[in-house]
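In the block that follows, a single chain appears as structure tokens, in the form predicted on its own.
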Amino acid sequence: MSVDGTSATTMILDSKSGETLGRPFLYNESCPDALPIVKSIAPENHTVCLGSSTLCKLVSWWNSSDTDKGSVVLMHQADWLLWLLHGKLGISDYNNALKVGYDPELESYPSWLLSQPYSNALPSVIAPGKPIGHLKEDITQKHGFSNDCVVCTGTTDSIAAFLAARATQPGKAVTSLGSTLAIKLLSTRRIEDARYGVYSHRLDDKWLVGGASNTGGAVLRQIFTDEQLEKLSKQIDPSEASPLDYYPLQTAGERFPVADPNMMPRLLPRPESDVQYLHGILESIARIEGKAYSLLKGMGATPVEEVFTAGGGSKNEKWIKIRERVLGVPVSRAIQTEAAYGAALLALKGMEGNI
């Protein structure tokens, strides 16, 4: 049994207890008060030097609370919920790591970030899909699971939608995109540039390089009710470009391909069609999914060769042509886009030695 979650989304617990001192920080919320100290000790241009990253939310939580801080542990949502599968506290996997600091290539936290008086509450690390023990009794007894049931270490959702898809040559790319838009490239080079949002995750000896936008489904159902998009979609023509320059965000700030928390949103002008309001808000995410794949490959990555698509926009078809006319590349939707598919493709292997 394994768990995928949301990278990034961070949890502060009592060490000795499990329980929880404070509130979860979001994936996606930042934390600007903490960027200039995780700035003056990191590497330049580091993947937590991103006001989101797991490492700004543990500084801006160590920095404002009165807590006792010697028995604390930071999990992130994936390894939390694996905690209560199978009973140790304090374990994470290098995937859902990478945001606090933990180095892959290493295998290692690095010294500038163990030398800091928080690193007591940095957790444990070992790769994605290892055993780390049997499911605890109780659950065991309580919903019937095997007495031999292992709890594997988790990943995170983008790569265990990945994992799902089955895209295992570099140049194969997957982009999730459900509330929000997340790309993963597989890659022969690791590529890192906190200034993109860009950060590279190991994926046995290849790299799965991307980042994560703001744009995505959930700025869709600000707008049109899901009877709707299933309507309007319909009357799209795909094969036409849209003129309408949209950058659809539910709120302000960005974080992939251009890192910025003060980027606003842009939705107007409003054509009376909501047919061609949609289309002009389809493409412009396609636009923004193209503008990744490019700033990828500029910065050395393996070249995109291939897209296949998880997530609730993976049903509409009408997107699917619009992304492929704008990327260039085939695009089609994974035969399996349940990232919980991918989670469980990765304990098989972290029992069987292969998927």
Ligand code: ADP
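Under this definition, the rigid core comprises the largest set of C-alpha atoms superposing within 1.5 Å between the forms. Keep in mind that what you see is a predicted model, and the values were worked out from it rather than measured. Numbering follows the first chain given and starts at 1. Compared with the form predicted together with the named molecule:
Core-superposed comparison between these two forms: the CA of P110 stays below a 2 Å shift.
Relative to the superposed core, A167 shifts its CA atom by less than 2 Å between these two forms.
Here G154 does not count as shifted, since its C-alpha moves by less than 2 Å between these two forms after the core is aligned.
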The other form holds:
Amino acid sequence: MSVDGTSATTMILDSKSGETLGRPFLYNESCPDALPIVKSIAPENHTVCLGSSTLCKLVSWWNSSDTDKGSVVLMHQADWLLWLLHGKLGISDYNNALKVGYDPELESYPSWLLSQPYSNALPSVIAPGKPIGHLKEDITQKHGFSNDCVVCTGTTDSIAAFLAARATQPGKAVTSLGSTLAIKLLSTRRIEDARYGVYSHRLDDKWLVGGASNTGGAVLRQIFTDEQLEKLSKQIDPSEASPLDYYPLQTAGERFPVADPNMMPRLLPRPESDVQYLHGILESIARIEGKAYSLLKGMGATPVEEVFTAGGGSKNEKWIKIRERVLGVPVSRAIQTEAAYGAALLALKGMEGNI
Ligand code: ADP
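Form predicted on its own done; form predicted together with the named molecule now:
Whole complex next, starting from this chain.
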């Protein structure tokens, strides 16, 4: 059994009783009070140097809570759920622990973190998909699981979704076309740049490089209904390049592949034909996707060779063809994209030694 959870959703518990010492911090919550402190201790552009990082949440709690701090442990959402299943408090995996500052290359917390007063609250970390222990007896009996059911370390939601697509070779990538556009590329080299929100998760001996743009399906939904999207898309000729050049955003600000907090959405001029308009928007998003993969290559990642697609936009066959032309690599819809499927593969790996 294994579990994935939203990365940077953070819980702080009493390490003896397991009781929560405050409300959970949600993944997208920002702790601006802690950011200057974190920036002063971490290397420049480190993944923790974001107000929503797990480390900012820990520092913010540490500096504002008047709870006794003698026995405190930090757990991510997946760690906590797994703890309910196996009963050993304070265990995490190196995917979830990345945003608290764990170094998956050195397989330890860095010295700048270990010298902090809250270092005792950091969970111990092992690889994702490693057996932790047997399922607790009461749960086994109550729900009728087999007595040899083993609970393995988990991972984050987005990594589990990537694992589901079974893109196991360097150069294989998954683009998620949901409300936003997120890309994940398997690379032999680790790359990081907090300016673009680019960071790498370790997957055994490879690196899963990721970045997320603010463009994506949410903008499409502001202009067209899903039914219109389907009808209009059918009339697009994907072999023709659209001359329309947009930068579809819901609100001002972009992070990746252009780091510009003031970037304005560009969705004009709107041609009379809705088919042409949609073609221009889909093609513009494809160009942003292409730029994203080029940026990762420029930063030193393995060049993209094949793209699988997840999310609501993946069902649009015409868009897949447009993207194939713009990206210059094969693009297809991923067969499996549910994070739960990826977590199940991780559990399988825990039992068999490989996926
Ligand atoms: P979320 O990120 O919210 O989980 P989903 O993966 O459910 O998003 O995808 C929803 C998005 O898919 C919507 O924003 C919508 O614009 C987009 N979408 C739905 N149908 C189509 C289509 N036929 N072509 C392109 N995009 C589509």
